[in-house]
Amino acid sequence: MTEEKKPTLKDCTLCGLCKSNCPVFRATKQETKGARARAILIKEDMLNEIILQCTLCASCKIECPEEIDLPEEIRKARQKLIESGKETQANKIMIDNIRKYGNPFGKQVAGKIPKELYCC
């Protein structure tokens, strides 16, 4: 019995179905910020801040006819970005807040909304 090969970005045909429910694409209506754009950037090893704009909701994975785990590829790409020093200030603040307060928003005061809201 042979083990099935897990599909990778090499198997991506760039069909664009991944962007159909991508919340970043739906909000911006910009192809360059959607799931397919992130797949292209990662395939070409051209990592930049667009990788950080993903919400990791996994709708791209659900829609993918090749069953590629793009959110996992994005996590790996984010790690490469951080290791290469291309981390955003907002990301640094979120990580610091998580370490100090256990959440990305910082110190919480009952009944008050944080001044700056960061999305994970």
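Here the rigid core means the biggest group of C-alpha atoms that line up within 1.5 Å when the two forms are laid on top of each other. The shown structure was predicted, so the numbers you read here are calculated from the model rather than taken from an experiment. Positions refer to the first chain, counted from 1. What changes on going to the form predicted in complex with the partner chain:
- After superposition on the rigid core, the Cα of Lys107 moves by 2 Å or more between the two forms.
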Second form
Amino acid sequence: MTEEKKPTLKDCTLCGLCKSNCPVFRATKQETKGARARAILIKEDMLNEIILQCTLCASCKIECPEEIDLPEEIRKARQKLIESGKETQANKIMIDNIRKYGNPFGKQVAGKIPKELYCC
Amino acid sequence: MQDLDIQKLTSIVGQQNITQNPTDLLIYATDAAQIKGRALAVIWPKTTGEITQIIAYANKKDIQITPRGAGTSLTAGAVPQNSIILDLSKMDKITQETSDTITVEAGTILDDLNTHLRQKDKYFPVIPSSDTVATIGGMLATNAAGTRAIKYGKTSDWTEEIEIVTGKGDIIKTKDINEFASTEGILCIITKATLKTTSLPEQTSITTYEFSTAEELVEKVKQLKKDKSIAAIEYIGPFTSSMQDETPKYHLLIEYENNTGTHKTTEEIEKAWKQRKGLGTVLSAAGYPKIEDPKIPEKNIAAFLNWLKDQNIPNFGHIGYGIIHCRIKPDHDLNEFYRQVKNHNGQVSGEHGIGLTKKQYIPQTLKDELKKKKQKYDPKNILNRGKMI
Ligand SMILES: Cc1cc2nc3c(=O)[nH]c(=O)nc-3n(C[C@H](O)[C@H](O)[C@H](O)COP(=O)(O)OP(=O)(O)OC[C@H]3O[C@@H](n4cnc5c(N)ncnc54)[C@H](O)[C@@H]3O)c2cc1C
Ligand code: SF4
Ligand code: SF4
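What's the form predicted in complex with the partner chain like, now that we've got the form predicted on its own?
What follows is the entire complex, opening with the chain shown before.
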């Protein structure tokens, strides 16, 4: 049996349906902040802060007629951004705090500092 | 064309509602037609008054404007051509409601409108497949239709009044919808629309048929069209059916707004529609990503379908309304395709519009008519220059 090919952003038709329930688009009503914007930027390999302005809610994945896993592509793009040293100041501070205090808020609280760090 | 006076434009809409950031311009350079243009700036107006000021400025400085709703145009209608994008998405308020009409700003998304209306068991019945994002302004500018066009027609059929700002900057309220519907933002910016609403059907049901020949299919469609309780008559061609692992025959799907159909449960109805609506994905994956939407007169549909079959062009569509969706490979020569549409007395577009991608195929008579209107409403040609004509 041949394995079915998983759709990727190469299959994206720019239809725009992914922004329908994108909370960031709904809140701003700006195409530049919505799910299709992130699809365009990843396709064009122009990664920037718009990739970070996403809740990873996966609503875009549900709406996509091509069944593209956009949140997964966004996760990979974020990884690339971090590897190239581009991340938000808030993110850096939170990670430092988690490493140091075991929580993102930077306060010493009771309990152990975890050995491994987890994220969504 | 002169340089943009961004300060002037910012003074009209405020800093939050204008951008020249290169990333933003890249994102707005395209729409669902996947063709790239060039935007000089993006503006999100919030009032009709702001739009008139922007138009006045554009006239004075010979700056071009591309109106935009959700950017789901399949013909590059919303693609900027060295122009300012005027995105109406933030004009999305309901301004007035009666028992059978609703007035909304042009950036209102159809699905949001229908979610609101459903609370009163009402809805706006012209529903294109892009309804979760498409705006009322974009739907009027393209005169969008949908699967239930046979019963409910086009967006203009359900519009009582529109408010527009012409290319000259005049604010007009008019009931003459046909003067401006289908003109794809080349004459005016639609700012508001009073839409007619209707009651949700109490029940729907579905019947499906299979036919071996295009002639048998069309004969059945002719018969069914007499039944006023039918809201949708959709077909899937044999080549397309085979790609969905169905028998390579003409499949017909009929939606009744009563219980006449053989499939009556919600599950059965959803299953039948899912197969019809999932076609796009299957055809894109099979290497046919482009979509055409000619409208063919009933008497020529069978001959046109036979030609498509000979050419191995997968097709499906709103056959009750004459719209035949054809899926095309990226390298396919469309000249012969549109010659055949013309030979079968068809229209170039049944619902998606003309935009940039189809303007070379429309008849000169239509272009001449549009040019006359252009002279009347937008003599300096600042609105959506290069589209349609
Ligand atoms: C997945 C998918 C399915 C589709 N299904 C259908 C379908 O079933 N039926 C159908 O008819 N179409 C369909 N379309 C095409 C498209 O969705 C329709 O043409 C829709 O009406 C466009 O609305 P929009 O808000 O996205 O407008 P846009 O794409 O932003 O603009 C379309 C045109 O209208 C102009 N315009 C936009 N807003 C205004 C305004 N306020 N004033 C003046 N001009 C304006 C633009 O300049 C452009 O020329 C589909 C598209 C996609 C991607
Ligand atoms: S819904 Fe899917 S195909 Fe459409 S623009 Fe978004 S990612 Fe691309
Ligand atoms: S996962 Fe991100 S891009 Fe997708 S809908 Fe949610 S917020 Fe928008």
